[in-house]
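What follows is a single chain, given as structure tokens, in the form predicted alone.
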Amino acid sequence: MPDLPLIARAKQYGSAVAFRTPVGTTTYQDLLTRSASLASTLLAGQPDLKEARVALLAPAGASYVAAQWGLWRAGAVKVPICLTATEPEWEYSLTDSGASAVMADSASALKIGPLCLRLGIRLIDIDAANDSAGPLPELTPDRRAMILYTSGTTSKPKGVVTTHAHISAQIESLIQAWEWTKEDRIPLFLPMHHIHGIINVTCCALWVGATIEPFTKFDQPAILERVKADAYTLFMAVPTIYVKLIQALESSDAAERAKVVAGFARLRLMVSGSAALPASVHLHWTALTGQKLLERYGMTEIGMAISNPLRGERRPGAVGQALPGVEIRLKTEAGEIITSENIPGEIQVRGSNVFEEYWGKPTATAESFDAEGWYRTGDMAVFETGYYRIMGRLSVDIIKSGGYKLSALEIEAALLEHPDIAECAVIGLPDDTWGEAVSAAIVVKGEAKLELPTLRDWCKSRLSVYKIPQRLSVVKELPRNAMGKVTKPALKNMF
């Protein structure tokens, strides 16, 4: 029986240390094993789930992986969901792939149950199953294996579907390009319902046979203590936690500064993703430490496109070149083929890293896609010597904040449920700390008073934290264009 590479490589790995925490180790084997009970649990009898959706909702660590494999071997489609979002957007979520059963381990179990239970869907408690391996199914690499949820243009998000052949091309173009090895060790702290901790961090390293410490969250202290330890060999993180380890770095005594730079400096490769690095934090990351952080650009429809490189100059408010296996392209809005140097066009891309489709959504897959085959991303950029330059978004409607891709249109549509607020607007402004800062301009019924503290513990049942707005700004009247829309750019003088 043929098995998927990823389950095939691990095969090779037998007792090689996985997974690695403070109570034990998990090796290769321990997830080959586990995953096949799991996979025996979820077919409950059946010879093939034939691509049924089943949810998975679980912190970092040996249980997800286990899990993930359980229900890919099983022939499911893996649907990641938030572990901090709010029920109506586990709601969605369910609902919008048709998911036939949730994985979550024991305590998301308990919060995720009363849900499961309204919608008469089928939850797997992934800490207690112990089932024995029974036959699984043969699978092809063609397979849809993920369907992961992105916010876009739309108030709702879309879900990414991408298959294994996908998934397997966006892991090898990253390991030609960072030149991961089985000796290579990294810390997991990023959401696993995110391609950055999915895919970058721990597809990559249980593909080549490396071994993952894996956090809950950003364990800030407990992270550097291992980073002096010299524990890992690669470290990859968003801009904000760039940022808030400069701020640690240097309120810290100057002995511990000492010992955890020294960590740092060791370590082979550092990179920053999901939102753009401001060139600022480059530069204050090299003088701090000497690493010079590897700047990439991606996204949850192509995975990774383009990367600065692992030998050669790793230039500050760039994203490099385009990564093995990827075709990059720049094009006006006139429709014309940009073939030279520093003109400015929408990134275009092509390969066998870009996903299948939009779940449900033929009519918007069709739209986000030109001729022969390209990938519209949405994002501008410009080629300057030999390197490409993010330059932002067509649409103002997506905001990038602390590594998430966040629809302004969603967020709108949530605040317009409260009942003091009559018209909202929602841009992200530039923030040091965040990239870019969810703010909203809000026009008020009546004599109402409405103030950011208040506004923000309300949506706290209605939005993910990383949704709620930051900056708050109440006007008479939002600034409008002849055809009565909203014209963004001019909001951000209302802040």
Ligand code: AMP
Given for the second form:
Amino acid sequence: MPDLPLIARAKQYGSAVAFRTPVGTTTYQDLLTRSASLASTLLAGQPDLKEARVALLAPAGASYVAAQWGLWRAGAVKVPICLTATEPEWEYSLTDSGASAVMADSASALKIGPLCLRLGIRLIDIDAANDSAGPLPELTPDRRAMILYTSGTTSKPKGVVTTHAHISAQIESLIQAWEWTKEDRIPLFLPMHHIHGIINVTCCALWVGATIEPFTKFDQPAILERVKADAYTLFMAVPTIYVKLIQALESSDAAERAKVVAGFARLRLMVSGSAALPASVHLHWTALTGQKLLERYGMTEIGMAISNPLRGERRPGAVGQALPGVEIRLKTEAGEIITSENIPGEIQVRGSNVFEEYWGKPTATAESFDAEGWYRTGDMAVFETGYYRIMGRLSVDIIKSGGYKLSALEIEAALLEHPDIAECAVIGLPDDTWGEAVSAAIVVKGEAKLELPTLRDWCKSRLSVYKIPQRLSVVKELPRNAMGKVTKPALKNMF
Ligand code: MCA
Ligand code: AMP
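Alongside the form predicted alone that was just displayed, please also present the structure of the form predicted in complex with the named molecule.
Now the complete complex, all chains and molecules, led by this one.
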């Protein structure tokens, strides 16, 4: 394969606009030129980086993509890391992946520079690097392409490895299902270390020659201005964003609201995913804008798997049917494959979209697949009149807040380092805005006193803000079963 598919396709789009910002545009040819130069910087005379891990720390935008393509073209594996993570979290991703270099925009390079120095990792400032393009290696689709860190049922996040072939399969499935074309224009305001921002928005748009308007965060006023101006055809967000948009629209004056609503009504498609979209929010959004949100279901390990149809009924509270190229089945706890409707079971997935392995964790990888190669998602669903409906997760230790998947165990481990905390247990409590709110029950040492604001402050150097407990309950003891294990369902009543 002379070129990776995204690169080969970009060559066809040449002078089309890939990125548009208030200060200018970047064409597909600009991305190709810049990424070839960055690949040379990375290669520094070597013929091929041979799957060396290179971390990427930059806000969404043309520079991010040039770096991503550059490291791919040099034969490296991309390890995107979170812009707002703490230094210990960065250190974990860099050391666990064995990263040999970090590519960062100038502002991020300043922040991560001291850590790179301490760990002896090469730091490349994407904005400053300016090598001339040299020869690039030939790459095959089975090469590893990306490691995404995802939280789960273990205390520390696991690195989900996908190859170029997996990524292509994930993209092609969505292009087909949602009928992406080069006429599409989409805002990008989701974090660039997760599938939703990386694959569903950025890679899909660039695959077809569409245009992206990047924002460094969910900048609601700026995005709504552009919605009013008919800047977009597509919009993809997590449920929390739709909740926030409903709140904003309902508190704006009637004339302003009418303009924004008219803008949303003209979009060809609005998608929700990464967490459950309550049917009430779905119906509220339709009542407000006339748009029927398309809800879909996915996971870092599998990309997107199930989606409501582009054409046809988009059912509130349901996620639809298997996407093209994706096989889905439900299995009962007793191990029976479910063949009829209305019987709940675990969602299992197979297909060329499914990841390769957890980085450096062969046991965890083996345990997550069954003997026939079906990936066990740990999510429960039921098939009802032709549509899958997600019922929840098998593990109480996974929390979804604002679309971010969090590990209760990781947060508990951090809280236990607090000098006044003797014991703790973390759960997700239902929350209208965040879906679930991280909630900690703690037993303090001796006569110690601990309140939420001081605890949150203490957490800020250890945990990303979205992992920090939003609710706190100080209890005398934690509810435990006969084995001494904390019974998390019983904990809910203590808040
Ligand atoms: C921000 N805060 C949060 C969260 N995000 N707290 C809890 N949970 C969160 N997710 C904190 C802020 O740090 C701030 O704290 C306070 O809440 C209010 O911030 P605000 O500015 O209002 O929020 P925001 O910055 O607008 O962020 C909300 C957000 C963001 C845009 C919904 O959380 C977000 O981008 N979420 C998307 C995550 C995502 O892409 N997930 C996809 C994973 P303080 O007041 O203390 O400063 S991929 C995936 O799940 C699969 C594959 C799939 O199916 O897609
Ligand atoms: P992540 O690990 O961040 O990739 O999150 C994947 C998880 O998000 C899935 O395993 C589900 O638990 C959840 N999820 C994604 N989309 C939906 C949805 N539409 N409804 C309910 N849960 C969802």
